[in-house]
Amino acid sequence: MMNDTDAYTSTDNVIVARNLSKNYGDFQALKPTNLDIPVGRIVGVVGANGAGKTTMLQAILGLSDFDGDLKVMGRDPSKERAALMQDVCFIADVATLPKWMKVSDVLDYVERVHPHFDRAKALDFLSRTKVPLGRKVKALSKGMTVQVHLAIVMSIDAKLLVLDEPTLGLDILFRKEFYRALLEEYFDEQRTILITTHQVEEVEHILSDVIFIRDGAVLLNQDMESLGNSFVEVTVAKDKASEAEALGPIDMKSSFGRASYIFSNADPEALRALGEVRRLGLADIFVAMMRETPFAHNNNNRGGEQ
């Protein structure tokens, strides 16, 4: 569909992967994966540590080789990282800013090498923090280092922003403020944001799509709206337990003599007849999908795009 960069237009998918995989010797860090991420989305990538999130992001960012086909804005990231970085911005790990530089040196450097960096904007973001511009990065607190890095990436006019655990080490006030700024001051329909975090509850409200990864495989790739409709929890009285189990729940938990079943894509009418139906938060859906319960085989969403 996109053989060269000229063929890429802003209406196409920002990321297109076909059979994208990565092996380290015998270990398959990422199993063959297909992905289409359209422009103008905020995609959450959720998975446990070692699930393959970082492997996938590194391939997308041109930080590692991979097998299969991968195009980011029409380019092969493993061969054209430098060109890609004009339009892609990322924070791939905490505290990667060069420690020997002063904050102002870092801004100087980015201003010199990045054609889409707006220094005034970065200074505006930093003015809302307590970060001293003349201080060396190594003398900043962990939180301040993250603030500087976030101020920089938010001031780069990029088409794709990739954030791997962006708010690790920040207090709750700054985290809230960061996601507000990301949504209100940065994001627009021309941009795409890919974000991984353990604090699912904090990003849930800004995501448009979510990808679950486990053991190197994409388990689910869905937009948030339909996700909320397809996963529900039903609290069922004891005598209706067998009826509920017949409808094929994907998870079950019991407390105080009542059992809660989680269903994916079950008939809403039949569920309402069982008991009280409740929509689930992202974290609950994630946990339900990740748990190896006797019901796990019922999960229709398993295997994601495969």
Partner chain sequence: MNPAIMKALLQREFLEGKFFYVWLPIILLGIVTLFVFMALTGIGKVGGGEVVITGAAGLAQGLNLLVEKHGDDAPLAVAVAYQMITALPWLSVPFIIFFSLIGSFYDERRDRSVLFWKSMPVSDTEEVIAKLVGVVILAPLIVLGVTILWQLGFAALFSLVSLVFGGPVGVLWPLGALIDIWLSVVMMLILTSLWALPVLAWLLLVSAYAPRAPFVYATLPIGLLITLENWLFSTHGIAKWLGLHMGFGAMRSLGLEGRHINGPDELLAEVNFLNMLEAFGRSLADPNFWVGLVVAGGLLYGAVELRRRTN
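Now show the form predicted on its own, given that the preceding structure was the form predicted together with its partner chain.
This part shows the chain on its own.
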């Protein structure tokens, strides 16, 4: 169990989990996981569909029971959900606004149910768009629906914003606008954003930390600043393949008679002796860690086992 030193403070961790797990009968949807998510971070939980991302979020939001210890802003979400949600804003999908309501009715509803909603701020944001307040949600374009959702999100003074695949089904222009508005008009060092997605490229530029999850297991939990130095790709000639494999790569691909190996936390000097070294983007690291290859067991960044 957690002791008093694990309690949440405004300068400490928003989420603290120890051996957090979830079973559905014999199926383990989330394997024992340890997490410490500090205040003022933008954390991406990245994984394929069915990897366990939503299961993790449901535990954090008090939407399902769980095993292990979990504190969100110092509260147990399974026992104190009503109090917890006063400081949390959760969006599952930008298409989930009630389609039968007018935009003004949606604002009325949010104002009644969330104590920290600032209607004037929402109206100010919408005044800079072409969204008609008297139109029903079902009559809005996808882009306008996104703008209504953004107006609501940015007008709730929540300490934790949880987004579950928030831009699913939107075109690239509105996906970029969604994240731009979050960064420029919502996020600050006193707020924490948790985003689940399987679209790595669209969130890479805004994340401060990333969690990779596969088959219910956290494979990686690392800050973006150090991530770029941890993973590299080395292109080697055939005669150095065995030398490269001896260093424990996590993935390999071949093209035009040359092999490229991906390494995690390997000796930089030894890698430079093999061939051309380049840093990897988040998408390349994600693909390497998700692929089932003979080298996959070499990865030693399993965040759930820290």
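Positions refer to the first chain, counted from 1. So that the term is clear: the rigid core is the largest set of C-alpha atoms that superpose within 1.5 Å between two forms. Remember, it's a predicted structure, so these values are computed and weren't measured experimentally.
For Met101, the Cα coordinates differ by 2 angstroms or more between the two forms after the core has been superposed.
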